[in-house]
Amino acid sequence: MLTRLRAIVQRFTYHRSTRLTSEGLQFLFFTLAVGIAAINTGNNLFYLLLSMMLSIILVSGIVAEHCLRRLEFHRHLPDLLFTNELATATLVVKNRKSRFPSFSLTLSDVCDGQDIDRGLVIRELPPGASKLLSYPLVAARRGRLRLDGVRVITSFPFGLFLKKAYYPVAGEAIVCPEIKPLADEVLQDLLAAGQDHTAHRKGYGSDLYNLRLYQAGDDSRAIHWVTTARTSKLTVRETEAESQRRASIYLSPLAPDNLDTEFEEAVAYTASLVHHLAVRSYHLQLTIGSSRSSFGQGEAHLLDLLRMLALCERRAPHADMSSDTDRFLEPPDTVDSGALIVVRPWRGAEVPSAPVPALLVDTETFLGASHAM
């Protein structure tokens, strides 16, 4: 019997808390004063007033509990967020009670045990009704953003108490590094890298791709006169395109503990670099330590690279770095891979060996200087 009673009490008080407001504290003092006066004087009017004030306290607790009961929440977060960039999150609240409405609800996100006020207020939620709330969401750091639940607060009906209820509503999103503009001279150097790589497909270039018969609208400068004279048919030549660009980007994850800020700046610079090259139709490969993506192009591939950067972690170098160097500094796949760009947050980080020249981007570049070496 005692165990069952304890279970009922725990279920009733699960994720519930109550706090007095300033008005509620004053009301309790008045109630105490009226009670003392009723005992000392024995006046029936004082006892009547005391009973009325005690009933107000009781009704306030019961009504507030009914406002917080049987609420249902559904949360939607964007799949990808960017650091310090405004996004929109939505929260759907439904009152599953069949008879009683809920009043004066204030909603807050709960993250790592801390309440985050989003400014969400519901004045009235009728029984069986639902309400869609949207609010701005700004992530301060990259990585995984986890929201544990929703805290619901009400002071209804008399404002004497703040009664809180916690609903576990998990939400998770990936926060990508902030995309920053690159200096013009640095961007020109990086865009020049990898442009000499020739892709075997038709386009504007110098190497022969195919010969075909002349069609209306073809450029007369493309006529292949030798074949035309031999076959007595007007023939034009098609050339291979030289516009397809490829680049391998390597980010070293090794940096001492006191260079955590520099590492975050290096990650943000790499994300900006990936974004700028992707929008210029580069085929990109990203390597972070032992993690390596495939070569790809397009929006889906760009999002995959940004996810890699969002979830990468800094590693402190050890005194004996031979094992770390062997594992984390594997050379990128440079066979027919175009340019190699190495971003290192720490001058002591090793540079992967590769058969092609590497464009090295160090701390002076992504901490404000406008050059790469």
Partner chain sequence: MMNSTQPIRAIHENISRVIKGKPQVIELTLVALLARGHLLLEDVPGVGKTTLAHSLARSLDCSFKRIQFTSDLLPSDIVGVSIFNRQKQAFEFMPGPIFANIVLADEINRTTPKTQSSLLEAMSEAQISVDNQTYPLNQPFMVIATQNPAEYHGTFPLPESQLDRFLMRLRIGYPSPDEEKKVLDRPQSLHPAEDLQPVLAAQDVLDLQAQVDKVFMEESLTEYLLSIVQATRQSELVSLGVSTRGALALSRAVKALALVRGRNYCLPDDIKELAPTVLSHRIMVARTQSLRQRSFEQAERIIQDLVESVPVPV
Contents of the next structure:
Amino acid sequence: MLTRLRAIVQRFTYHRSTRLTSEGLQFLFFTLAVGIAAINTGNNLFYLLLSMMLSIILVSGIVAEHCLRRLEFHRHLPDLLFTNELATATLVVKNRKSRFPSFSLTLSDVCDGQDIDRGLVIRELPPGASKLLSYPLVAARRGRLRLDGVRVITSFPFGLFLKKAYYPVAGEAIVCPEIKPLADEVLQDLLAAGQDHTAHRKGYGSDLYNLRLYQAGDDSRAIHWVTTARTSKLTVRETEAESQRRASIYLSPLAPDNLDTEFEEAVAYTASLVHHLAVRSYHLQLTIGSSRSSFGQGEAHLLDLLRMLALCERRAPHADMSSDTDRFLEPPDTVDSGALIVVRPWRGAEVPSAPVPALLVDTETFLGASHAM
Amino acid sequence: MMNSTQPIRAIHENISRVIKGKPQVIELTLVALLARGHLLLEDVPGVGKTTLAHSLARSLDCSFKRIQFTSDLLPSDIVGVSIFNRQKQAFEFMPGPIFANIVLADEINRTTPKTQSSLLEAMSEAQISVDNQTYPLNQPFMVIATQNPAEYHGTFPLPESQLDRFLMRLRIGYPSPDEEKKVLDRPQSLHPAEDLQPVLAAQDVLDLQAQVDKVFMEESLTEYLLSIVQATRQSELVSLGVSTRGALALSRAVKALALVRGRNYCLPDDIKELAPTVLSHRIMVARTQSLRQRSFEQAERIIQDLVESVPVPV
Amino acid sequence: MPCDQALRLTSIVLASASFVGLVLGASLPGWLIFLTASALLVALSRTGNVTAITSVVRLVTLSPTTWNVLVLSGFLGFWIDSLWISGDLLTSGIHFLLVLMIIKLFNLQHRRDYVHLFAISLVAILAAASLTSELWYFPIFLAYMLAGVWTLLLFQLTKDAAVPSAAMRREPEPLESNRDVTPKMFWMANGLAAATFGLTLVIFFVIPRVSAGFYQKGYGENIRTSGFSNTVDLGSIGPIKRDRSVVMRVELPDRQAHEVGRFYLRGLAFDRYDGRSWANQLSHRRSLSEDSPETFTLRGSQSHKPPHHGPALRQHIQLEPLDTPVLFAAPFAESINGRFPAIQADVTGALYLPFPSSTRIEYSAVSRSNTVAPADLQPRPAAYPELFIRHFLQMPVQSERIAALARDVAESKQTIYEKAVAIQDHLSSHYRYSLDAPLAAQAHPLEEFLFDRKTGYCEHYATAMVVMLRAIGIPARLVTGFLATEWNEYGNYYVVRQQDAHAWVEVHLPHSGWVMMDPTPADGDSAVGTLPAWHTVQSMLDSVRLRWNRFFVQYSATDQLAVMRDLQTGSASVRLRTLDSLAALLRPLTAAFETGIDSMTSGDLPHVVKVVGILLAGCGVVAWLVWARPWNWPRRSTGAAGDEQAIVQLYRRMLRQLERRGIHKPAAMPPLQFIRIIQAQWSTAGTAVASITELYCRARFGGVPLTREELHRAQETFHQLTSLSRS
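Switch from the form predicted on its own, shown above, to the form predicted in complex with the partner chain and output its structure.
Complete assembly follows, chain above in first position.
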């Protein structure tokens, strides 16, 4: 019972608070002076003036409270952000009152109990109307960005008090590490490796590879009718397989506590790598510690990989690694897994050995790479 | 003018014998049909996309063909191929499944862009060119394409310019629990649409389509529609707004909706209702909003917010 | 009008209101008034962008340092003023305040200047409150409150424009950068002011009053009366017989309006006449006992206790500050009820305050008049104690002729009472009333009055009667007081003015005690006639003044306690009382209305036409405002003329009706969606709204005009809708 009461009181006080402006302070001081004068002299006209000032204060409180009631918010946050990159977040305010407008609203985001001023000011919000407000948002760290709610402040009607109200409107976004362009010499090895790997071969595609006679079991749709008409023998068209560029990237999450910044740099480097390759239509697979994605291509797959990178966490190496043994340290079984790139922030970590051409990226490389911008 | 409501209601009732509990979806399908547009259904598997298309075709006494798109589908599988006939010593054209009135293109995002474009070009031009010969398509002609939103593995999402060719994008969604129970209680047949009888002839559909052009849209409504389109172009949430083709499509769809609802004039309600359906797949959400530039829920939300910010003409 | 210009305007109105208050309350030097008024006018014209003034002002613009120097010199002037020139801290303070206001009015540029002006005007209105308690303060206060609320509101609304936002502004707001005062904002500000006023009244009446502190100042000067000091010269009342200033207001709660007539208010009694002046030798004062708090009772100061009393008469008296400590009441006062530290009485029954009051006072009195006992109607000899003979039978020298006259007049009568009545009748019928009697610089004013001039006024009549009565051995004394004849029907009270000062006679009968008699002819003391309309206005104003004094200036803790006690005993009485006071407040309006009707029936044509015309114009304006609500008109869009406009107007009226019932249609909601909202919130109106909307849509968007029947049907449905009540 007591806890419920406390919760109710807390809800009221948490969601509403009042502060004095400088003009309000002067006004209160004057009211006090008039009050003392009235009590001292017993002059009823002083009491009249005192009542006027008190009623102004009361009316101000009531109207400001009414101004802040029944507002509805919802957010448009981009679901994926990048560190240190400007994004636009939107807040939609709707005045649910049926009669009275709200004036002079200042909105700020509440994150972890802190108010973040976004410079959003609404002069007047008519009843039933909604307004779309956008503001720039820059995330500083990767991971999850959570916004707890919105705080509305108004100093309407008389500018004497600042009334604040809190509306819990949650919003969450995932912040990916920063993507920077990579130096080309790093990738030239990769391209070379890829080129060796792909060979012209038969497969599904659109380019002509070969024309040969029809054999039993061939797909009848592959019959090339023009040649058949010319040679009067059923001729089948064979196509060349489209070269697939594939790569598999392995990021080791093991790093001791003092190498935290190196780990973040490694994640950022991996993200840039993934982005760089995906843009060039590579089929990519990402393995971070014990989580592995599928091979995939395209924008949606890129976003999935970036999301993995945004949420990955550094693991400090334990004495016994038996339980944490990554099952992905074994070489991949599929032949066609493409090139393997391993990013290792800590030299002590074990990395998969692979028969396929691999590129090992150590701290110096990616730190050096990032400095070479 | 008055004789348009009776046949439309008949089709509606006919289809709803099979598709239960989704009157808005059936209405919008009819709108797309009467507006000479094509439909994109994006939905989870197994909610009745095929059944819808099949029921529509059966109600109209029109031919129906289903194309299942796979990754190895060739354009000739859609359009048809000229085969050399040894007896006649001439090429003979074997028309592909696209030569039907109602074509269901199932899982259109599973096939290569080359194959996709062969279908989409046919949709826009209403004719097929094979080996320097042009073959016109049937009238009425409507393509109902489906996409499965959950799978990304091995898919080729439709590019923006191709999405523009669809009049509207719909979701069917799961039925309500009561309706679902009715579906289960019904005697289960493999092809429920087979039992439907046609209620309208193809020529009647063409007449109705001609009537759509005559529906009156008042000047202030046109301005209202254009101001919505302008808002999509100017909003900072949207990097690519609705094109003039989109505005035209919305206008046609609004007139068709008015006709379906038994009116020969348009109302602001029609525009407001149809805007998210017709416009949300035509915009590109700004990069700052989402990296997934074609996130449809977000696009729909944005269109709804923009429409709320435009005042209705009184 | 843009908001910042409106802010300037209201700030100047605020300053003007407080300035007017100061002017009316304090006596300011002429140059200061002129300077402040011109500063206000210049500031006003600058707001209105009158080019001539602005160009002149621009020439005279001084730098801020010069203004600061002026402020400093003003401050020095204040010290010099308070120490040497006027000697009073308050007046010199007020002068300094006005100088500050002048300087600030020329300097209204930054936002903090407005704050300063607000503070200055607040101090000014406070000073005005301390200097006066007149009725005009109330409208000044109302104007100040209205201007204050407006100024605060506009100040806050313009604050957003002044403060640039820290982060970048994405949304361009070209229309709002120079915001205008919209009609909606106007009415909202007025609504706020009205709410503030209501709350002010509530708080004023509820706030607990602490008893007075150590700084009490009287307002203004006391009214100088004559005739109420211990010695009164004959003829001293004369000069004030033309003075119309109000001395007191007397309410009689027990009497009805139609029963009133002349009302005597007793002040002092005099016993010794030396031929030129009257003196009160029984002026030894004794404090009255306080039976219950604030009730002082007069216990049998007379030696006789006559058995025959008239009914008890209660009076509520509001007395202006006079220069005499005498308290007035109807003869003869038995008890006084009021907030006084002490009340004294002398042997003759006159009541005094310890010292003359410097403020207006309110008190109640209960009096009983003495009627003539039947025993006195029989002829009986009378014997008087020595006190009586010494005081009330004292005769001035050389009054043989008067004695002879008295004996002549009273010869035929047997009883003392009849003799006194005979003398009274002789005086009132044989002598003419006139205010033109010369001053008492004569040797024998009374003989002159009785035998030569035969014209005089109340003093002469009364003095003559006393002397004549004493000459035939009847104890009599002169009484000065007031004779109230003016009854204010709006407030139901007597208005007593200086000119109502009167003198009459008290005769002592053996069994009845002191009985009042007035020899002055009745129609003598008539008030100076004024125009009936002006008189009505004056009466109404006076009754408002009475209420102002009663409910605002004199409101005290006892009033609050009385209200609380009433609340305890039952709310019915409070309700009745508030209803009564409300009715009393509204009575002037009804009375004005009745006079209007009267003048109409009496056929006073131009007056009637004027009144009726004004009334109709007023009603018309109010009705148009309420019905048409011009602030609600949306901007007209182009559309076809004729019947389509009619249905569109009907639809808009329907929307306004629904808004009045609390259902608002947002701008982005199309008509059919709105029907669904109506059906959810107010289902009984759903069909009506649906049919009107359907016709509207068909006409507006369908391009097909409605038929007459359909339009008619729509109008009928609309009327049905207006008659529905929302559940």
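Positions refer to the first chain, counted from 1. Rigid core: the largest C-alpha set superposing within 1.5 Å between the two forms. On a predicted model such as this, the values are computed, not experimentally measured, just so you know.
Arg123 is not among the residues whose C-alpha shifts by 2 Å or more between the two forms once the rigid core is aligned; its shift stays under 2 Å.
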